[in-house]
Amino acid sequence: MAQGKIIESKDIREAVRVTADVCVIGSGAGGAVMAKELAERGAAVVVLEEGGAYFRESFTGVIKDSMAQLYRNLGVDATAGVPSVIVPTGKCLGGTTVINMGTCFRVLESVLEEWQDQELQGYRAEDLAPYYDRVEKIIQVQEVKPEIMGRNGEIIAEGARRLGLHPKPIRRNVSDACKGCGNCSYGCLEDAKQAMTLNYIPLALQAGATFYCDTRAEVIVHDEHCISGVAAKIYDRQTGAFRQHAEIAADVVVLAAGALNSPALLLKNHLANRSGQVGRNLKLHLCTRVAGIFEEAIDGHHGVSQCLYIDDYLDQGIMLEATFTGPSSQLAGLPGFGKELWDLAHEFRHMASIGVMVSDTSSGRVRADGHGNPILTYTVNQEDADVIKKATMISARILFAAGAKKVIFTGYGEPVLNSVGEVELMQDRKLRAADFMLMAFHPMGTCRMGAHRKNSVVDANLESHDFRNLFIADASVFPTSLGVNPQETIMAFATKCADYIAGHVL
């Protein structure tokens, strides 16, 4: 079998016209897995990736370089609504797996039980376990080791235990080469974090798959009932100028562009939306940060960026994760102006922080503009605002229990607390959603799967209810919010879907 290729815009001098068994749109957690699994089964696979191909030698560790190279729209895509929520995603070979923090969770059994109530078959924990096992072996999932956890995780664990909570080291897709440099979200400088560029994509290439980078899918070609290929445009990476057309004839098309861009592409093409559900049901893990200032130097930027989790309140939709990044992103959103903010920045080395993640009950929508780019609308309801407030109060108590002299919120309600007593005084205060500065890292649900075509986009095999041989393999298919970081579940679902395609379609 011939070795596959990564083809970039600089390599292309004329229009591309190829025939494949499978065309995959997107090369992240869903697309790369589909490419590898199907190519290894003998299928001719072509992958279209809108972003560029970047590897360790391209990474500088400087946030402005990372944002320009690896993130979509410099990482500042945001929802229209109250409050506006920033939703950063990757746009590069390997997708968001290149810029996330490597956190790996299996889907919660409580979530799977909810899906069973919706008559979805084949999604019990025992059904998914073999797929998770395959994924975890390839991406080298392991717990954060004590020697690379860093003081941020250690001190938060101390505070949590003093409150009777149960902190645990996070499981990550990382090799033993990890030195805990804290650079996960800017592109791993050690090739330790096992993004798709280090495992599934090389395996797909070995099996003969071809990857076209700098290539934006524009048209999904179809007749009344069946998909027959994709038309795309290839752009110069440096200037953004159009270079060439690409046409891929394929028996199967797998859409794996993520929960924002997959529905936008379908809507642009007026496809797979007889249920009216494409782009609806946008779910987000609503995130904010609570920081503590300590007498001792923490140097939280030394150690794994996201190293520890506290799931004692998971039944209430709250996940707490010890999370710390470099100063240019860690200090963003902290309160104050001028000298006040300058003085706070001087305490960076004495800062520890907890990332709050709330599984939402709110729901938003993705629409497509005239060019097929996603437009996000989403308003946080009061129920979620109340849970976010509770999560921040818990985080503040943990930090004070760990010895913080003051606690800082990235929000507008009561930005600085100086004692546990002040936390208790906030209990009865009503905070609105607009009082919080929010980000969301895990968009989901916009092409949700379901047993009934009237209220879902794909079936339990991830195949479109409306068009044969159109599959979707990304977080858009999740029927509900997961409540935990989703990358490993996306990979497991893609593996399951590839098994179905190989056994029943090709």
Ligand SMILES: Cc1cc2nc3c(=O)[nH]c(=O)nc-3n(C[C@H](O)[C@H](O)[C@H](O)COP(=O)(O)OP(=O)(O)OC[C@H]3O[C@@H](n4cnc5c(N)ncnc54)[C@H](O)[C@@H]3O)c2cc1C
The other form holds:
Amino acid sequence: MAQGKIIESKDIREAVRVTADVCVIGSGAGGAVMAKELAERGAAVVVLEEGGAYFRESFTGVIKDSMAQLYRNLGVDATAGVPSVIVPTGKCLGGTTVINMGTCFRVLESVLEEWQDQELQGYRAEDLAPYYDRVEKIIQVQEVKPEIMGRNGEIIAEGARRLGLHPKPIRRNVSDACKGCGNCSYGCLEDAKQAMTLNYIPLALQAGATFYCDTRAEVIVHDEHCISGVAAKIYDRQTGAFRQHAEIAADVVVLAAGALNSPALLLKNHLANRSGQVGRNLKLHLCTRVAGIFEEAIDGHHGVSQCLYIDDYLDQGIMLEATFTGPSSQLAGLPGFGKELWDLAHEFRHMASIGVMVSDTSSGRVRADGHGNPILTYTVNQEDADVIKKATMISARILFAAGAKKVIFTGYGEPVLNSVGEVELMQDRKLRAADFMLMAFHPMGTCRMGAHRKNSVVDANLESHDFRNLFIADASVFPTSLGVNPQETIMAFATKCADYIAGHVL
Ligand SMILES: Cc1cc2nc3c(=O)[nH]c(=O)nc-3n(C[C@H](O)[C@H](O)[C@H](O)COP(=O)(O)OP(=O)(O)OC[C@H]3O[C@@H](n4cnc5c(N)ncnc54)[C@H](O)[C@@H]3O)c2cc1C
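Could you switch over to the form predicted together with the ligand, since the one displayed so far is the form predicted alone?
Every component of the complex follows; first up is the chain already shown.
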């Protein structure tokens, strides 16, 4: 079998016209897995990726370089709504897996049970286990080792245990080369974090797949019921100027452009929306940060960025993850301006922080602007605001139990707590969603899967209800919030979908 290729804008001299068995749009957690699994079964696979191809040699460890190379719109996409929620995503070969923290979870059984009520066949834990096993082997999922955990994780574990909670090391997709340098979300400097560029993409290339980078899918070519290919535009990586057209004739099209861009592309193409559900049901996993200031130097930036989790409150939609990033992003996630923020910056080395993640019951929507770019609307309901407040209070108690002298949360108004007593006083304070600074790293649900075409976009095989041979294999297919970090589940679902396509469609 001939080795595949990565073709970049600089390699393109003329318009591209190719025929493939499968055209995959997007090379992230869903797209890369589809490419490898189908290419290894003998399919001619072409992948279109809007972002550039970047590898360790081009990672500088400087946040502004990483934001420019690897993030979509410098990582500042946000929802319209009160409050506005920042939703960063990746735009590069390997998609958001290149900039994620590496945290891996399997979907919760309670979530799968909820999906059973929606008559989804093939999604019990035992049905999915072989796919997760396959993924975990390839991306090298392992627990954070004590020697690279870092003091941030250790001190939060101490506080949690003092309160009778059960902190556990996170499982991550990393090789043994991980030194815990804390740079996960800016491109791994050691090639330790197993982004798609280090496993599924090389394996897909080995099996003959071709990746066109700097190439944005624009049109999904179709007749009334069937898909026949994709038309794309190739842009110059440096200048952003249009360079060439690309046309890929394909028997099967797999949309894996992520939960924001997959629905936007469908909407732009007036496709697959007879249910009216494309772009609806946007779930985010609302996140905020709670930081404790300690006498001792914690140096939280030394050690695995996201290293420890506390799932004691998962049944209430709360996941706590000890998370610490480099100074500029860590401080940007905290409240205060001018002198206040300057003073906080001086306490940076003495800071420990917990990332709060809430399984949202609120719901938003993705629409497409005239160019097919996603526009996000999302209103955080009071139920979720109450859960965010509760999670903030639990985190503050953990930090005080660990010995923090004060705790800062992202609430506007009075975000500094000086004692556990002040945490308890929060109980009676009504906090609205707009009182918090919120971010979200897991957009999902915008092309949801379901047994019935009237309220879902794809069926249990991830095939569009409306168009034969159009599959969606990314975060957009989840019927509800997952409650845990989603990358591994996206990969497992894509593996399952590839098995179906190889066995029943090609
Ligand atoms: C900072 C950060 C940290 C995170 N940490 C974790 C973590 O620790 N664990 C975890 O489970 N999850 C984490 N996530 C989320 C996780 O990485 C994503 O949920 C997952 O990668 C989504 O997979 P996907 O296939 O849906 O989309 P992506 O991985 O985002 O891939 C989509 C790709 O499609 C491309 N694309 C979009 N439109 C087009 C088009 N029109 N034409 C061609 N290409 C297109 C994009 O450029 C992108 O490369 C994190 C996210 C962020 C932002």
